[in-house]
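In structure tokens, one chain follows: the form predicted alone.
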Amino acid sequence: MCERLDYDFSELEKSNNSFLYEFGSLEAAMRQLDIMWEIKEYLKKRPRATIVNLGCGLDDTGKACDNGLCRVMNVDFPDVISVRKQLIIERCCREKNVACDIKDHSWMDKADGSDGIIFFAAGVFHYFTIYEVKSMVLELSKRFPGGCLVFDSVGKLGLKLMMKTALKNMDISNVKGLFYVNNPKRELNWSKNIRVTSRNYMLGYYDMKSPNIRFSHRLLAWIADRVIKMSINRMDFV
């Protein structure tokens, strides 16, 4: 896929072997593994459920979790979906791409929750205001009882240390508010119909004691979880 993109990766490749670049790659991989773990757990009970990738970009987590029965729905801006269709083959019967701003709740009309539904947002809600996240969550909880939402978050310190640097690197300047959570179970307790659980992002699912992972990276992972408060949050709609 990278070879088909009209982009010069040479500058990025210069940093391939740096300590922080390696940790950034590890961090991104851990987030996907964590979210895939939650999706697969949900599919054990609802094997024909719909997996909804919010702000999908070119991410293909839905296919990675495919059990042969579930359905996949990818949602993103029209220009993003246009590029996605050029680069990624869409399965005709069990996958569909929906071109829509996810802040516009009309995309929810196209989501089928009759056999269960799990929504996930990887690296997306950081760019929303807390009002926008809360509005979406409450609407999902009304429309899809029995479904759930999984997403990652950082604390206020993480917002200052990580997100503002990321925005600068990506030359993004039009973000109105940045969403952060210091205590997910308390701060995401938005409705009696929502059950909130949360686990550490880097070490909450896997101990990272592989011989290929440096001790210094594990230490940085502990700091990311404990100090920066990186979390994977799950909200079940009951």
Ligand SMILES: C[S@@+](CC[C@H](N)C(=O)[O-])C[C@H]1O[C@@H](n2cnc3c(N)ncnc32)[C@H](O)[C@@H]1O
Second form
Amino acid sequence: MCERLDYDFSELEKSNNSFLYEFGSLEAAMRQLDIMWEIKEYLKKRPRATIVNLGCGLDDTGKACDNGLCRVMNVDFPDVISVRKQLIIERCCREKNVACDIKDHSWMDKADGSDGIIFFAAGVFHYFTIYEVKSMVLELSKRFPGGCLVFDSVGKLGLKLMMKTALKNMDISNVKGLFYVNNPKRELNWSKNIRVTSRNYMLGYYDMKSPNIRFSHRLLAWIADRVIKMSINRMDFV
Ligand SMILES: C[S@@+](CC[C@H](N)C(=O)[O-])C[C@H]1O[C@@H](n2cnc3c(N)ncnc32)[C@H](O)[C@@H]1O
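Follow the form predicted alone with the form predicted together with this ligand, if you could.
Then the entire complex follows, led off by the chain already shown.
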């Protein structure tokens, strides 16, 4: 896919053996694995459910969780969806791409929750304000009882440290009001119709005790979970 993108990867490739670059790759892989774990758990009970990838970019997690019965809906801005359509083949009847700003709740009209529905947002809500996330969550909980939402978050320190470069690249200078969570269970307790559970992002699902993973990376993973407060949150709409 990278070869088919009109993008110069050479600058990135220069650092691809560095300690932090490796950790960044590991971190992105863990996020996707954690989210896949939650989706597969949900599909065990609702195998025909719809998986909704919010701010999908070129991520194909929906397909990676395919059990042959579920449906997949990918949502992102129109320009992103247009590139996605050129690079990733959409399966005709069980997958659809929706071009929409997810802050505009009209995309929800296109989501079918009749057989269960699981929404996920990977690396997306950091660019939203807390009010935008909360208003979307409350609307989802009203429209889709029995559904659930899974997303990653960082704490206040994490938002300042880790997102600094990303936010600068996106021309966002004022991080005030942007979404961060220090204590998910307490801070995401937005409605009696929402049950919140949360796990550590790096070590909450897998212990990373693989001979291929260095001790120093595991230590950094622990710091990411405990100090940066990276977590994977699940909100069940009851
Ligand atoms: C950091 S990328 C993550 C992409 C993908 N979720 C992944 O895990 O690789 C953030 C994505 O969110 C999308 N995004 C951000 N704000 C959005 C919005 N308001 N509506 C739709 N998509 C949005 C961006 O276009 C981008 O594709």
